[in-house]
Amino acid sequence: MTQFVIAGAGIAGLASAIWLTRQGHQVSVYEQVPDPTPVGAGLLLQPSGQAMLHKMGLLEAVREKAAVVHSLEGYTGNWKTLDLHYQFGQADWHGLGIHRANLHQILWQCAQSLGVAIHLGNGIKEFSQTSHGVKIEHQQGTVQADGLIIANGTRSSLRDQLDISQTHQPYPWGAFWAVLDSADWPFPHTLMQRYRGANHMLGVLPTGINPASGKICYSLFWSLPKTSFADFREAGMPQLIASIRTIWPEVAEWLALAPETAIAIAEYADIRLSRYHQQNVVVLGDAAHAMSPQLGQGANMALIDAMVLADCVAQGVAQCVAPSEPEKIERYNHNTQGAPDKSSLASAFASYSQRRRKHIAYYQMASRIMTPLYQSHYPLGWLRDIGTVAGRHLPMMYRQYLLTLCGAKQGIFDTKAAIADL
């Protein structure tokens, strides 16, 4: 039996834990904080963080708590330019937006029902690696483990102790986040954004059941330089109402109504690796590839790591292929005991780094190159709107944007995208 010790209760860690544990491996889960339940608001699920859950026997549960999403629309003014429908994807292909605590939850409750010892308030501070293998100090005491997974999210203090090239690139841009309860929003399926120029972004995503209420909900984000934090905060919320009412009234008003809405501040940062392990400790989730949030795949990348993670650690050789064959899927579903040596260990998780290049690469890209046109300084509103434009009327640009969407491509050329392939 291997003994796998985890950074960090988020997504990504929690996942991990689940396919491991389902393995017949000894998994231990080391958290820093008290309470890990995410603050903030939404998140969208694409077909690809889906198929996950589904193969983990989660997505019902998931369904429970989301919003189906249909289509994503964007306007300048009252000109549509963005227009992405998943249907034209492929014809079962949706979104589900759901609530971050919605999903953590789903998530815990699995890993404790299968036994995942889970230690709060106790984050690791330091590792180093054995011929015997990971040697880990945490806050409260040591423990030895075969493996270590660091995914305890973008300011993890564990990566830079590995050696591993990596840079760390805090985004000058956030975004404000509230969530708002509402019975009759005329947009139940619809991921709403308005824009003015490249500075300016409001969106509306549905999300499912509020956690705290109970009732159905939509996430607002308001995206604003990091600069303007500071004034927010003083000026309060008639002045973040003031800010909406200029780009969308009726969701000013919306906000208006709830006036003890709680107001949370995202900020992000671009993290690159050269590789996704060393030795024995493999890095996963935020720790490994944060990025801007414009493309909406944080989680469902989290998702795949997870699973490509435990396919390769299952195989426990140097070479692993896809998980495209139903006998390899019906794998998955049942409890395997193989317990691979130090040294095939190893060679799992160089293979996770192999496997996982081209995917995060490739989204690496396309964040680096959209962001600067939703969030920016730059007058570069225009192109992202004539981009987006042209690309209804391409149909094979428009499948191009619907399949980088769905959270499957692996490079510019991966015309295909298909999820099995991961």
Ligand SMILES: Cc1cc2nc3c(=O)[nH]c(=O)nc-3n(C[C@H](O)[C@H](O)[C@H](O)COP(=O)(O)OP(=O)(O)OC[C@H]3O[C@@H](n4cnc5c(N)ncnc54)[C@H](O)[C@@H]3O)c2cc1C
Given for the second form:
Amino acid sequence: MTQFVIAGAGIAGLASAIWLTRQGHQVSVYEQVPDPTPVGAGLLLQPSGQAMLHKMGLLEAVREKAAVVHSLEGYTGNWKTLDLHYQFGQADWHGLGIHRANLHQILWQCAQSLGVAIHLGNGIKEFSQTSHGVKIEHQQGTVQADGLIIANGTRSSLRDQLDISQTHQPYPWGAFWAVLDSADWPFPHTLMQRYRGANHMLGVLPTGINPASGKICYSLFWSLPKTSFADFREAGMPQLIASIRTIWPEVAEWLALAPETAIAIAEYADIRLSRYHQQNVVVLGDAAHAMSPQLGQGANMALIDAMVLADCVAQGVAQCVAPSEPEKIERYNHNTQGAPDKSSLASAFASYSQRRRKHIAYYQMASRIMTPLYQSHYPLGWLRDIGTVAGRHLPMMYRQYLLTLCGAKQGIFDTKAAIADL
Ligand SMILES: Cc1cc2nc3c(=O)[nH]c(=O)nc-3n(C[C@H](O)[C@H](O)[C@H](O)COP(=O)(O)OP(=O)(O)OC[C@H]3O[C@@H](n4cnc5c(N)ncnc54)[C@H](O)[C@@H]3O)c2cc1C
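Now that you have shown the form predicted on its own, what about the form predicted together with the named molecule?
So here's everything in the complex, that chain up top.
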């Protein structure tokens, strides 16, 4: 049995804990926040993330709380520019819009039912690699483990302690968001967006059941440059509503019914690592590859990370690395107790790094290209609109948009985007 410590009880941390505990390993999760219920808005689970939840046996529980999303539509004025229907990628594809707290609760309950030790209000401060594994300092003491999984989100300071070349670039844009209940919003199965140029974007995502009210809810995202956050905060709700009214009056009326406390702010950053492991330490989720939420992939990628990591630990390097890959990795040796020894765990983590590289690189590239088209002061709105409208009429391009959205593409020239290959 291998002992793993996981930093962070977010999506990546809990999903990894579930996989590794089911494999018979001893897993402890350390979470710095005392109350684990995450605040947050809706997430769009793509076919890739749904496939991971299905493998975990949790998809049905998620479905019960989620809204089925059949399509994404975007408008500049009355001109429909974006019009993506999942079913044209594959007949049974769709998105699932779910409140972050609902997804978190499902993962949390599963981890608890498996007996995962979750230490709340006890963040991990630092770690050092030893000849026996990893020595980890948390807020209440020290613990020794065979492997450390860093899954503590975008602002991870543990990531900085790794000797891995990395960049952390905060985005100059963020978003105001709110979760609003409605029984009669006319687009219950469509992620709707409205744009003005590249510097105004308003989106409404069906989000399933609101955990606070038990009613059907929607997440509203209004993207803004960070430099204007302070002005909006000072001017308060009336200014926000007036500004939204210029682009979508019905949403402004809806928001006007909500209390000021319903509005929150989200900021993002672009995190890039040259690899995701160093000996017996591995980095997952946003801590490894945070990006703008424009493509709606972050939570899906965290779920994929967890599955691939568990696969690499369970099956060993020989099965995890495609034979064509040039990088040579030590075979995954088991010691006499049937548990991986220190060097074989390091090999499994190295294998993880290699296996995740292409998929993460593709989505980071796509995010870097797409985000300024939706969130910048550059005059790029017309280019985006012409591109998306043209794409709708070019079957090959339309298919590539859809495959990218579904979350399984492993490169520009990967035209099959098979979820099973992740
Ligand atoms: C506005 C917005 C919209 C989004 N929309 C989508 C979407 O539609 N689809 C999608 O797939 N993704 C979306 N995302 C991205 C998605 O939310 C993230 O990719 C996902 O939550 C990452 O999960 P994680 O577990 O890596 O990190 P997190 O969820 O950030 O979890 C990290 C955890 O680590 C804890 N922690 C921090 N430091 C320590 C420490 N030192 N020790 C112990 N614990 C620590 C934190 O408290 C937290 O609980 C969106 C993000 C934003 C901001």
